[in-house]
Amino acid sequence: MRKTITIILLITAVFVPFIAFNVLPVIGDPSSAPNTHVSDHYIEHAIDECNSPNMVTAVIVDYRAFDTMFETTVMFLAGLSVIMILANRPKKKIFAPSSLKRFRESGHPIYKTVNKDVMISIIEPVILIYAIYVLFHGEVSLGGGFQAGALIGMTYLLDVMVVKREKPIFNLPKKRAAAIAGIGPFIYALTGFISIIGGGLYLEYNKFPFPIHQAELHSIGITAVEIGVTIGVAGTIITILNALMERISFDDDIN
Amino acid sequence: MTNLIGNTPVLIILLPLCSALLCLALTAVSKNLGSLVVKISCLGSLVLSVIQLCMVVSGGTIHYAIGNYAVPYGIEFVIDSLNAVLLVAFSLMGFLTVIFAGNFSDNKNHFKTAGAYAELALLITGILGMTSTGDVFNLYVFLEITSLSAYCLISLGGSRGVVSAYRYMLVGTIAATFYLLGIGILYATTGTLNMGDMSNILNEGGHDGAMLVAMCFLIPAFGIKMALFPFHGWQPSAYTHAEPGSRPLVTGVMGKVPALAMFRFFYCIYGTDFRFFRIALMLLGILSVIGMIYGSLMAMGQNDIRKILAYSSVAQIGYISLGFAIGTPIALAGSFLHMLGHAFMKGGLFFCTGAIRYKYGTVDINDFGRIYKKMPLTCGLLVIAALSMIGIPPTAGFFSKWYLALGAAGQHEWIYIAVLVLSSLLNAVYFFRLIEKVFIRQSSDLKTRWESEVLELPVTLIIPIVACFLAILGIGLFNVKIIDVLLMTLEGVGL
């Protein structure tokens, strides 16, 4: 009985929106409400108000910068939650079978065509340069903080997971990685505080207490915010990686 | 300095946020610095919210545009008298919980302690942000922060906590999606995300179909988040197994904020002129009436004190939504007074159970025999909060129910009054059962974990208990003043 009611409810819940969704405007309709009210203002005034040729960036980190700050915080929160839930559970003793040791030694690459250690060492700096390029181009063209952060995080991930080093170049254990993930959004929040010190409202880039032109102030604000996002995202990715690595016992380890 | 005062609406939220973000880094510098900063920042936002309340009472509604952009283009905070009062109560509960949580932290694992403090501070940030924002998408972002930190805090309460957090996460994600669908439809009809602007455009008329579909998404969304009757499935186990240190905040405050958001959508955005408004109110009324009876009946059958309180929350949320369903200013004021009072009652009862658990390590009410001799302060709060739940003057619970009944009588909704009385009687049954155990039952052998001649508990546990005691009595005794402040906003929006 209970199941029948649930199924009937579900079916109606799926089909009713099909009838009801004709309340939505047609895709691409230039006279629909979303295309005439607020978006018009963004398209017409993004360049003179925010000095950003990239309108998407202008909306994300200038008009609605406050939302993005909390989205970055959500990233930090997700990373922190993952590491708190996964890595802080009481540890089980791991019984590594004796065959595992032998297997590990044979895990070295026997094929000599491409040496991945060398390859990775060459690719990594290139990815990092690209990440910084993406970060600083976020304001004028494609790119932005989230992508740059993901690239930096991925570089660390490649470095840790592929290359076998006695001592890793950058070592970020879980405590430090999570702290860095928190410092990123903090830089973002701090950018807003600077405009309060300059006598404005929160995140009002015009009121930064620096003696330069207004357009430059907006650029500085957007770049500072993007740097914060980058650090936050990179830290979060490394945190999640650490959380997974602390769960030493994976099922497919043994065999 | 005047500049800082002008920025209070946003500073109240930023203080806990910054402390949460820095908590882990500061803990790496010194062991207790992170948690200390979280405590100080919560105290700071409490002080600022009190200042803000004074400003709102004397100077009217505050509009704070972030980034100083004109209203529909940027994000706006709107602090009217409702928000201001609730912000004081919520930041006070947040501060008390942060003090309280220190007793339940793992002293060996500093990373875990710092992480839990960061999650708690982020939960406070989300709650305060949802209370003060005036933008529907910004509300969603804060809702996300509140929910995510709550999932984590619930799952830190042991292996049962993980399972209940997982359940909550599944249901909560559906709620968040429904909310997003609802505001997506509203955005498609109006083209704006600002609450005031959206309300103006919707009131021009001609959008009834879209508004109805959006409301069908929004009622379950807020219903799940506030644990209204048919959507409450996640709530009892989540409240029972949450991490003990953060439990008062999770149980006392977290359910109230979606209720405030629901009020904003019903009365501030849709407005009483909406064609299907009466039908929506009737639906809400039916749900809350069933919830009030069901929650009380379920609570009577439990032995674990945490479960009793969790089921009683289902009933108490029913009172709040009943006020929304009646819809006159006086009933709405009663429902907001109940929000304030219930935050301290339920939070206070969980402070008590936490204290008893801290001292004796038990949560079964059959072990509570004559515990009043050993813990007089805790039992004082237990009794006053229980009396307030039942609705005995001069506590907060009596006056909120009184105003709800007044509002219902004004609208000739006699069924609501009958259910209100019946539910109060059912409350009396299970709370007197609890009081009987505390005062009359033979005392059982309990081993003390805390040895001290002078104090019954550590000071950090006594402060929240005393503060909740005073707050329950204070809201009851000064209810006329609070109602006057609330009516400053409510006069314009009710039926």
Given for the second form:
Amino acid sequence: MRKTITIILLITAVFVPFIAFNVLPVIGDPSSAPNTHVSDHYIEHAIDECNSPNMVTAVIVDYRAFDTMFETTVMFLAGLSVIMILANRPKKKIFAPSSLKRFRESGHPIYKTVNKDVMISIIEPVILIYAIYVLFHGEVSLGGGFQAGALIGMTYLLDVMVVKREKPIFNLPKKRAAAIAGIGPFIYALTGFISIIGGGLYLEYNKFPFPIHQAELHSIGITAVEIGVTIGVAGTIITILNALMERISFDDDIN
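Write the structure block of the form predicted alone for the protein whose form predicted together with its partner chain appears above.
The next block holds one chain only.
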């Protein structure tokens, strides 16, 4: 009965706002704001106003930076939710290997065929270098914080699952990873407060209290929030991976 009530409340919480509040334009409506003037403004003024030739980055972390900040926060909360759900393990001691150890001992083809030395010396450093490139290149071309964070998380996954060593490339237990994941949204939010200190609105980059040209201030603001997104995404992915790999099974029903 409790589960049924929970499901009903979740469905109600999701669908009632869509029924009660008709604030979003109809998809494909030629008279809606995106199809009349908003998109044209982005295309015509993104480079001048945001100092970014990449219009996707200009829209996501400049024009609608406030919205993206909460998207990053939602990812962080997702990581915390995974920890809280999977942390509910039996209190009795379980003398059984974790999911990670069982994977290594199973003789999986991936684990058996990958050269560990190549992974450590070549593949992982290249992925990390590419993640940094994607982060700082996102302002002018394809890339950005979300992609860079995913690459860092993938490097961690390869290191802990394929390379057999006591300490992974990042020594990040789930609690520390969760703390790092929270630093990402904090950096993002702090960037907005810096613009307020300069007399502007929240996340109004050209109001930063720095003696630099306004165009460059936009570049600094975009880079700062992208760094926050990268840290938040990478920390969240690593947090979820750690929580999953520490479990023996989904129910841990072992005598």
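Bear in mind the structure is a predicted one, so any value in this text is a computation, not a measurement. Numbering follows the first chain given and starts at 1. Rigid core: the largest C-alpha set superposing within 1.5 Å between the two forms.
Q: Superpose on the rigid core, then tell me if the C-alpha of residue 53 is displaced by 2 angstroms or more between the two forms.
A: Stays below the 2 Å threshold, so no.
Q. With the core lined up, does the C-alpha of residue 36 move 2 Å or more between the two forms?
A. Yes, its C-alpha moves 2 Å or more.
Q) What is the C-alpha shift for residue 7 between the two forms, rigid core superposed, to one decimal in Å? A) With the cores aligned, its C-alpha sits 19.7 Å away.
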